[in-house]
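Taking the form predicted alone, here's one chain by itself in structure tokens.
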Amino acid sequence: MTHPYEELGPEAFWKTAVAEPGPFGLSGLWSPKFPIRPRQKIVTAGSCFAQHIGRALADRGYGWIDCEPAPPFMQTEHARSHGYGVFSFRTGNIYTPAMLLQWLELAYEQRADSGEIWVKDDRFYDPLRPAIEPGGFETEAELWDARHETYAALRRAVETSDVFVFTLGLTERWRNSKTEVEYALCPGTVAGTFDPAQHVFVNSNTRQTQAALTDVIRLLRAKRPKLRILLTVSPVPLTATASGKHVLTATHYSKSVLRAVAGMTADRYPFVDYFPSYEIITHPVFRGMFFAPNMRSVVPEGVATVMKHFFADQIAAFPDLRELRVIPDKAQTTPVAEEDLRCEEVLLDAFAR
């Protein structure tokens, strides 16, 4: 051997690896660290895209719980319009690891609840989950009596679960300087009033990530030692950047302070991976295809393909378990549809000029 390229296998190279393959001839573009198992207890959390995740999991026969389940009289969408089977708990979307802390530290009670509540056409709003219940709680009770049933659901799914997926969506957050309250929204949005003296616009850098991340694993890893952590980036714009700079620069940003984090994180500890469901809507060799004519919205295609590489391979790496795939294709065929998602930052589009 004179030099070491001499021994790296065609997957190292660009012309074998991705140009002469193709888009769809692309394969092993994920090494994964642990096996996802079907007998396993998976719970997703995070950005909008994680909706996809949960629900190819679950379509293939893979035990993703809920452990916010709506009650009986509900029906299906309206169900889903409250926040239910969306993720496994009722949070709604979690977009910041600084957004994730900030929850786990409240279920655990290792932060005090500010007590702060929206008040809108008399009807009041969560002010960690607005658009959680359409229209708002009709008294301050039944809005308490909801957030600490996600409390107690949020702990059912730490500590019960085998494997943690986490979607990182976002690096602009709101919070209150005072109270140091995160915002799911900006107050004033949904609801609530906006108050520039307290109410502060903070878009993290690497740094602030990933030691909000840091703490949201030393979290779930002491109450679950054993859980094992994967993290993905959700492929998906910012609807508005409050920024100051071009919504296409914010969104370049903040994707790419999330995807460096989350590499980070995953070469940091042994149990936490990365899954590239990010490179592989949005890539270049792709050429947007996996895009709706917004170029934002995912369209189930890309969906299908993001899940087509995750369990290929899983079963490359894992071979076993290709005798315990349930269901083998319907994940593939049944994407959650755009209009079902539930993004509560897609609500920042009504204030477009």
Contents of the next structure:
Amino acid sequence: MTHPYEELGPEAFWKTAVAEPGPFGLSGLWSPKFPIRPRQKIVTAGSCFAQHIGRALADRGYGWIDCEPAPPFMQTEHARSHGYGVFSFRTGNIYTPAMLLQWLELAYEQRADSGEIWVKDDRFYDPLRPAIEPGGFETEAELWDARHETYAALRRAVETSDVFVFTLGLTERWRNSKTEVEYALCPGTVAGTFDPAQHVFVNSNTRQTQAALTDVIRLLRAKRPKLRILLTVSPVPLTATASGKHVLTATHYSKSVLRAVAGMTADRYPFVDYFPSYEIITHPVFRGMFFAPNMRSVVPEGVATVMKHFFADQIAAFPDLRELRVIPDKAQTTPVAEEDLRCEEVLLDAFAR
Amino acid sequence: MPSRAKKTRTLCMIGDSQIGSVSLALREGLTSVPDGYEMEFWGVEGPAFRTIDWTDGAIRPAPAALERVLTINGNGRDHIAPGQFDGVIFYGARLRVSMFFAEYFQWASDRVTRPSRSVLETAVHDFAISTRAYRFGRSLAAAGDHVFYVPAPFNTDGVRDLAAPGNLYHACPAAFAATEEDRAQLWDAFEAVAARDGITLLRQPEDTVTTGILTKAEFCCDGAVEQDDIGHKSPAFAARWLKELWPVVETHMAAA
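The form predicted alone done, now the form predicted together with the partner chain:
The complete assembly is shown below, putting the previous chain first.
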């Protein structure tokens, strides 16, 4: 051997791995660390794009678990508008590791509830998930009951699952400088009143993002020592940025930080893996074909391609998975209807000039 | 001055085979239509009830069910359109609330808190509008009719083991432990949802209920055990529920 590149396979070279096969011939983008088997219990959480993964897994008969199911007989569209069946619990979108950490710490009573509630037109809104109850809760008690129900579901999800899939979405976040509450959305958008004296904008850098994600992983593993964690990064661009930058460059900054942290974290822990759905959707080799005309929404073909790579790479790494005949379990809730993902962030569009 | 004769108000009771017990209760003198009212029946039994549809602005049976409908009605009425009666009462009419109650109580048993009113009423609404007759009622009410709904009663206790494997409530054991307060929460939701649709829905009288979601055995229909009939009830049962219904009808009509 005269140099290390001599021994590398075709996947290591752009010409043979990308240029020649082209977008539809790419393979081996992911070398999974661990198999994900249909009988395993899989939890999904995170930003909008995580909803696709939960749905695709459930459709294939994988053990996506819904720890906070909707009441019986509620139509799917109504269940989803109330935040049921979207993720494994009714948190709504969790865009940042800091937000996930807050949910987990609250659920495990490692952080005190601030008691903050947003009021609008005599209805009550949860600052951690203001869009979860369309039109707001009727009473404060209802809001807290619902919150405690979700804490219980979160604990159930963590303590019974085998794989925790978390999709990182944003680095931009809003928090309360006095109470340290992490908000799902900027106060004043869906509900609440923006107060510049206490509502501060934070655009997390890699250090801050990794610190929060590390704390999340420690907490998850403390509660479920054998839990495996699969990280993805949402390819969906920011709807709006408060960074003062152009939304396009702000998006690249945000996604770059998230991608870097996901990779660093996966490299650090043997039980954490990174699945490159972000690259599959956004890389120039795909020429933007997986985005809708607004260049933000991901079209179904993109999701299908992502999941095709997911399952193909799983089988390539663990050939015994090929033998498993996966039969969808109708008793399980399909988490998302394709055409109507829940994305509270889109509500920001209402405020766009 | 001669007193003006009081106008007789007309009612139509629409339903499936459950209306048989009402007919018997009237015949046996266990109940009677309030003074100043007259009532006719309209409907058809079980499976044929599903052939009834809302077409051309009225409730109409499929041709195959028409003869049965005309037999039950006795007045030659082949359809029900808005404005034909002063009040329309749906009785039974496939709105099987016990299905909702059972599954809801089982679902609730896995929770630490009750759902919000919005969540519960959305689920109830979705359940109700999945019933064809409920949608008929909603359409009549939207057209201005007074509409009342007596849902199908809870299944009867003591006929067979409903918790046994393969039986209706095998998957819902928690439902048997439901309390009066639990039931009231759901009835409140059903009444509220129906009211928003312009329908006055009446809850099953508590003194007829046992074991969470069942009707007391004393209200079973004749031959219930022999025929394994958990659905139909006695004329006495119909009379008991109508005892609640008639004052409500009169109050609404008086206010009209």
